[in-house]
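Only one chain comes next, encoded as structure tokens, the form predicted on its own.
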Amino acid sequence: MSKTNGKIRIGFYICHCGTNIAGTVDVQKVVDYAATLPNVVVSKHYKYMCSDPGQEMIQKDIKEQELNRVVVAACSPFLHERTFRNATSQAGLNQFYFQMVNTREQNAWVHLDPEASTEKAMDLVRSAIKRVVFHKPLEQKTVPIKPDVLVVGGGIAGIHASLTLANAGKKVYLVERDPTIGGHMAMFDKTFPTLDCAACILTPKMSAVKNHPNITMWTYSEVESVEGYVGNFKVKVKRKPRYIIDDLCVGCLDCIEACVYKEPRFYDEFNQGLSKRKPVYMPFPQATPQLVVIDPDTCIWFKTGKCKQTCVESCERKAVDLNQQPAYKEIEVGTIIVATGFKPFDAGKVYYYGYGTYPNVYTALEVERLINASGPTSGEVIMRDGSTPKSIAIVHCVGSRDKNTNLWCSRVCCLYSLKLAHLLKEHTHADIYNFYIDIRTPGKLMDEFYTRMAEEGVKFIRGRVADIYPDTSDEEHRRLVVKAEDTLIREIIKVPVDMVVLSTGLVPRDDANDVRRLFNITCSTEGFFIERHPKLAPVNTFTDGIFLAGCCQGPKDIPDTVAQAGAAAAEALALIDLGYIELEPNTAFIVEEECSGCKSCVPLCPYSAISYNEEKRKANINEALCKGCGTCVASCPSGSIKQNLFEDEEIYSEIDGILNYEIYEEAVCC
């Protein structure tokens, strides 16, 4: 390293971070030690280096002390590396002559011994100071952003994100896999805590999506493939055949009436199987778009080919087309918002609650349809046995907060249980029993809502339900006994009821892994999509240009879903309006004269950033796709792939600094 003597001038700074670092690390001792290291001409500490005074200190020293390298020991680079790079750049020094040392998360927060922590901090600082000598003046490249946006999922999250973007003048493609937009919210009767009519809130927004000139809405469609990178995604969308010509159908429903099935006899998905539908059907009266769909799995024509096709004959507009084939659309967008939603927990997995065995055990979503005026019973709570309940048990946390099913709290169950208690009491005047573990009511007006329900006479029993079984004292065996421990009075209680409502939690969709692979994003162990940072980037993913909204990222209520959808739309707008995105220069690159064209790196890249140039017979790396993971660098047999900010000189000198002997010189010789 003698070639750098007399030329490198390093400024070193360590942050107290209040007492987060200084409470464990002797910052003055670290400063004094750093001042003795080669090439260090400035060594200082400050209480909050990320603050304006801290950044101004760095900028002043760069100018006055002619610094050409900067090292800051503070918190995680993920949090503030960009902050200090910007400060370095504003002083006229290339921002990549900066190196950050993590003395908080990797040191002060994980050690209790101040002396050992201080020694470790000095090792880390020495390592960074040796490394930064070999940094190069890199430049960030830019990629133009296409202005169109793809929104995947037509629930309330996708709807709100689409309208936000469209109202800002952006072209939006909304893709929904079901025949109608609306998602789960369309199934609800009312929403907590204000008990607003869900349809009154949602259906105007559904209509606004359909009629907005900037929104192309493709229902009954799925994303088939996604290629490209931030700003330049190429997406193929499969439009499944409805067997109805969209432009000709006016939603008159004559084809449903004319169907050879005189009575509905197939499972109605929208009404949770509480009613039946025909093979040709409208999902629900307020569906958007107002188009019928023919189910090939239940239609006689598709099963046997022997139907009279009365649906075809009945349509004066000739809108029924039983020969319709899937159609494929290819679009180019700059950003993507994933809002694919959730599914309710399968209550049958908690077998001792009797769902699927006892007819009067219902899930919460089934009850939502029962009490809905547009539901299968027109809002009358009539159970499967034809009776009206006089006593009802609502069991909280079914599938949530349980190591046997899911450990997480689904956030909405307590509150929608309170809502259902109110609505069931309003519809039936029954005695309502809420069996709960804890009542969790975070958010504006939520706790007041809980208090209101308690004042209405709803009974609350603190205890997990252990079993549900038939009441043998009931001659008709219609009643059920709910057995639980009341932890407040410390007694086992048995409550006979007519109806049981299971408040099921929210879980990831079954196809979450397929969606993850399609968009190259990541899932948690639970199956929800992972955001880039839980606090600072809650809607971003690790794939630039792809954002998350709604319950696909984790359980949340409608207000939080709408807020997150708005945030995702804002992030997409920020990219679009800027017109370009700056790429981190820590990307890999290929030294072509050393590349043997073995192609071993191509399948290893997790971001599909490497291709093979047949003409040159060399590998090629797309910098816009590369995330600097280093997989290709480590695996290249010829060593022809290198990575900015992680070149051999930088890595060896960093190791040299940690071990405190000249391993770099030995490695170069070898």
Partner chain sequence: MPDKPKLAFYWCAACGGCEESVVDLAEDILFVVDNVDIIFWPVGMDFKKSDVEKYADGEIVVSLINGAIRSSEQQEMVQLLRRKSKVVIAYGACAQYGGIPGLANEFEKEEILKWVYEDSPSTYNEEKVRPLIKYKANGSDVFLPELWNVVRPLNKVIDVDYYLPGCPPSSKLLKEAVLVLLSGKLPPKGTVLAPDIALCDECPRKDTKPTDLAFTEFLRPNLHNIDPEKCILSQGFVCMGPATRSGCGALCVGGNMPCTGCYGPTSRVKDQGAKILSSICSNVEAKTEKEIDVVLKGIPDPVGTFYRYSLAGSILRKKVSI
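Since the structure above is the form predicted on its own, I would like to see how the form predicted together with its partner chain looks, so please show that one next.
All you get below is the one chain by itself.
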């Protein structure tokens, strides 16, 4: 005979989490208390509930004690709700007969007073025990996953993720905003610590993307809108007009030669403005795809409507089309990888470093171009005033670790500063002074690289640069004086140098907020996208089916970026290969005989899941479209919409439990 006899039998468990919970919450007291509550037949504590023995204990009790409800007080449900639900269902109970109490993140970790903490735990445990009574057995919802993937951003992260997926046989759409893929890595000269040439390792991957049959590469394009959900996103991509017909252009560059501007005179983005380009240009020699682009902001035809259009005439293949309009592509994908990258910190924001005021103050990215063999000076370090520096100061932490700009350490600056020190020394034999706060070189072969630079004679001065100003004592040469406290020898030093390199940090892109909204993911206040869990789900977002790769999630170097891109691709593949994803059954439904057909709920649903049935004169919710926010439930004026997992009774019982309402009941009977 069943012990349950139709009765509710609750098993309650509280986890010590080592001392994480038990150090603050008196778990014995909570267990003793829970045992006195109605319907509780088992009340236990254990060192680690999420461990195998912990789970087995629950399963054993479910079977032996014929439990039909389980409540576990442990960490956040985001961490282990799934674990305990699985344990519950493996013991033969519907997994939704389970309720979790957040006793670690939202209790033990944030409160100091053990008494208050224990009392809070008891309130929430009582609340969960009351709630779980109303739980219903539910089935999980499964959603099929479309196999195609959208990768947003064509830097090294997007390139690597796309190739990984394409090599696994999946169809990939790679969308890049700029006219070429390659991102920041394409601008670098060499990479630390191995000093391999960035172009040599990147360009083969760029052409592999271009030539891969499974990759549709859309450059000079932007994602306009994203609708739908994991498994079935509908994405609209805008292909900006490059005024060149892709299929006809062979990259011969004749049109550039023919442009009415005889000399290049506009800011060249790829070379950070250190050289000039024409309105019609190829971003850089290895640009992928090998297509020129016409920039309407500088082209005289677009600005004045008057031009001889020599570019059009020059093209034998008639590839120049000045009337080209934006084209819109609509695609359906099951998963999305966001790899939108970073932006270097705007060095002008640290006003006293004189960037933009003194021509010989450079940013690190400018120096990358300056020392690059295919850069504006063909790799010779010739400064804006035409001279070659004999002494160079490299200023670390520009815009980083500073409450006035950005708090974070950008992680790569120390190492690229060392790299630039080496390359500048190699190119100019100049004296190099690195002004640093701390040298941070974690990772494989990184500190060895630091040692090597020291051996090469690069000078290191521990002190943050406080002021940079022209050296007035030297009237002809106008060198720059770099002033700082050398904190190790405790002296204020003024070092006259010819060139200053500002090692700027990595910051989120200006439109991070728009991108975040577009994909319905979250970002920190500074603008880096937030991963689902910093350790256990580092490439997932809070939105199922959308993954992160590269510096859009936070500053990182190339190896980590590539590793993360691979991980994001693997996460997408895991979904695609399973073919479906299980979702919470927290959908809303309308009880037809209760609905008066007042139609108030219909406009509330952003997913158009609610429709009005003209025949029955009632509203109806399409479960497949419902995302389970519960807004219509709260709004239904006659209480005729319910939400699975969040029914009114369940929430009322939580409120009752928290406030221990029984003690009042006698008082309020009449």
